[in-house]
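Take a look at this single chain, the form predicted alone, given in C-alpha cells.
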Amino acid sequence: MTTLDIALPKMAVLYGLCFVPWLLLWLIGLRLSRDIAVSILRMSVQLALVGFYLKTLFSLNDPWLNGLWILVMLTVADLSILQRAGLKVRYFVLPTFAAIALGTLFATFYLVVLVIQPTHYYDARYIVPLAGMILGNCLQGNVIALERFYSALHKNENEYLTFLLLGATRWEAVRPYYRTAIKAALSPTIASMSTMGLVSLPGMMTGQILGGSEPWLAVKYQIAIMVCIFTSTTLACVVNLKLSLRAAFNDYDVLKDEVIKTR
C-alpha cells in the first residue's frame, strides 16, 4: 500500500484553507494578514528546501553529513530557545546547547542503537527524523523552563534575596522556582502521554499508517518516541537550568540585570 500523492493543483487548494482562520481573525479585529502570509511562506520554502536536502541525505547516508545536519538542528534550536525565552544569547548559548545536545543525543542514540538496531546506527532514515522529533519537543520544554524560571526570579527577586539574607545558599533560594519551572515544562508532555490514543492520534503514528505501516508497528514506534521525548525533555530542562545559574548570577548571588532581554 502506498500513500497517495498530493499534486501541485491540490496543494493550491490546500492553501485556500488558510483563508478560513484569516477571515475569522479579520472579523474579530486582529490584523495579522502579513504575519500569516510570511509564516506560511517561510514554512513552505523551508520545508521544500529540507525535503530536497533530506532526499540527498538519505541517498548518500554518510555519517559525517548526518552528524552535520544534527549539529545544525541543535544550533538553530539553541538560538530559538533563548530568543523565545527572552534571554541574552551570549550568556546562555553554551549551557543551553550543552543541555539540549545531551538530552537529544542520549535519547536518540538509546532508541536507535539499543531499541531499533538498524544495520548502521547512523542510518539517516532513522537518526535524522527521530532526532528532529525529539529535539523539537525538547525545544518547547526548554523555552517554558527558562522563561518560567527567570520570570519568576525577576518577579520575586525580593523574596529570593530574603532567602539569601536568612542564610540560604543560592541553590536553596532558587529551588522553589526551579521546581515550578521544571513542572511547567514537563506538563504538556505528561498531559499528551496521558490522553494519547483517546483524544488524538499522534503525528508519527498517523504518518506511518498513511505510509503503509501496520497500525501495531506504528503504535510501537509512537510509544518509543514519546518515552524518548519525555526523557530528553526532562534531562535537558534539568541540566539547562542548573548550568545556566553560573552565567545568570554575579559573585554575590544576585541575578544580573543584563541577562534578561525584557528587563
The other form holds:
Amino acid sequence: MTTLDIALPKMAVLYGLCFVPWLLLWLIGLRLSRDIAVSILRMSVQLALVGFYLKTLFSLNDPWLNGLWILVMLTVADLSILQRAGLKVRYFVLPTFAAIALGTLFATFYLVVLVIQPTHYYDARYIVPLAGMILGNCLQGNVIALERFYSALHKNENEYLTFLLLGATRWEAVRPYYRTAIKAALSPTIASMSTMGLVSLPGMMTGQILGGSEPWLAVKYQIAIMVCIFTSTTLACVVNLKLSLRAAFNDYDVLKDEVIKTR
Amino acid sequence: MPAIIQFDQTTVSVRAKTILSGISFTVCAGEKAVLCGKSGSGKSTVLKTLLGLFAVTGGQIYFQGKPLDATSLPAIRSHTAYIGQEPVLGADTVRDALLLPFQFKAHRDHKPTDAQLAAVLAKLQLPSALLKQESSRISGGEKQRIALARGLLLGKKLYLLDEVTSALDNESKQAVFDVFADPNLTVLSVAHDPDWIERCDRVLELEEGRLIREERHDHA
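Please give the other form, namely the form predicted together with its partner chain, since only the form predicted alone has been shown so far.
In what comes next, the whole complex appears, and the chain from above leads the way.
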C-alpha cells in the first residue's frame, strides 16, 4: 500500500482551511492575522527545509553527518529551553545541554541498538526522526522543570533561606521545589500515556499507518517511542535541575539574582 | 569575654548601592546587643550579612575569630538562630514547624519528644494545645515565638532577632526577656521597642549605613 501524494494545487486547498480559524478569530475581535500568517509561513519553510535535508541525510547515510545533525538539534533545543524557561543562557547552557544530550542519546541508542536493531545503528532513517521526537518531548519537559523550579525558589526565597538557617544543606533546602518541578514536568507525558489511543491517535502511529505500515507495527513503534520519551524526559529533567544548582547559587547557597531574566 | 561577632570596617553594597559603609563593632559571648536607627539605616542588613545572605564588599566580618567565607559559613549558620519580623514556619501545623529542622541530616538524631516541645512552648507563654494548630491560623507574635522555640530546641547559642517583640503583649514580651536573661545566650538584635533597647547591654545606632553611636548599659 502506498500513501497518496498531495499535489501542489491540493496543498493550496489545504492552506484554505486556515481561513476558518482566521475568520473566527477576526469575528471575536482577535487581530492575529499577522501572527497566523508568519507562523504558517515559518512552519512551511522550516518543514520544506527539513524535507530537503532529511532526503540528503537519508541518501548519504553518513554516521558523522547524522551525528552532526543531532548535535545541531541538541544545541537548538538547549537554547530554546532556556529562552522559554526565562533563564540566562550563559549560566545554564552547559548543564542543560549535558542533561538533554544524556536523556536523548541514552533513550535513542537504547531503542535503536537494543530494540529495533537496524543493519547500521547510525541509520539516518531511524536515528534522526527518533532522536528528534524524543528530544522534542524532552524539551517540553525541561522547560516546565526549569521554569517551575526557579520560579518557586524565587517566589519562596524566604522559606528556602529558613530551611538553610535551620540546618538544611542546599540540597535538602531545595528538595521540596525540586520534587514539585519534576512532577509538573512529567505530568503531561504520564497523562498522555494513560489516555493514548482513547482520547487521540498519536501522531507517529497515524503517520506510520498513513505511510502504509500495518497497524500492529505502528502500535509497537508508538509504545516504543512513548517509553523512550518518558525515560529521556525523566532522566534529562532530574539531571538538568541537579546540574543547574551549581550555576544558580553562590558560594553561600543564595540564589543568584542575575540568573533569572527579568520578566 | 571572647568576641563572637566582629564587624571590621565592613561595607556592603547591593546593585551598586551602599547599604553598610565601613562599620566596626564587636559582640562578645553572652552579650545582648541591639541595633537601632531609622528604617532603611541598614540594621537588618547587618544580621543578614552575618548569615551570608549579602556579600561583604569591603572590610571583613569575623565569627569566633574566623573570617566569614564559604568555609566558615556552615559553622555560623549552625550556631545561629535568625528570627525575622515575619518568620516562615515552613510546615502545615505548629508541631511540624517545630520538628522541621529535625528532618535535616544535621539534626536528625536529636528529635525532641512531645514533652520537650510542650516545655519550650510553656517557657514562651504558649499553650501546648497550639501544637495541633494550623500554622496559617496563628498570629504574627505567636509565629515569632514558635520560631524562637525552634531555635531553643536546636540549642542555638547565638540569636539574631529582627523586631521580635514588635507583635507581643507585655506578658509575652516578659517571657522573651526571661529566655534571653540566660548568660549563655548571645543576642544581636534589631529593635525600636524602648523596653527591649533598655534591657540590652549595648546599643549600636545606625544612620544611612554608618555606625553613629555606641552606648553601653550597665545593668549591675
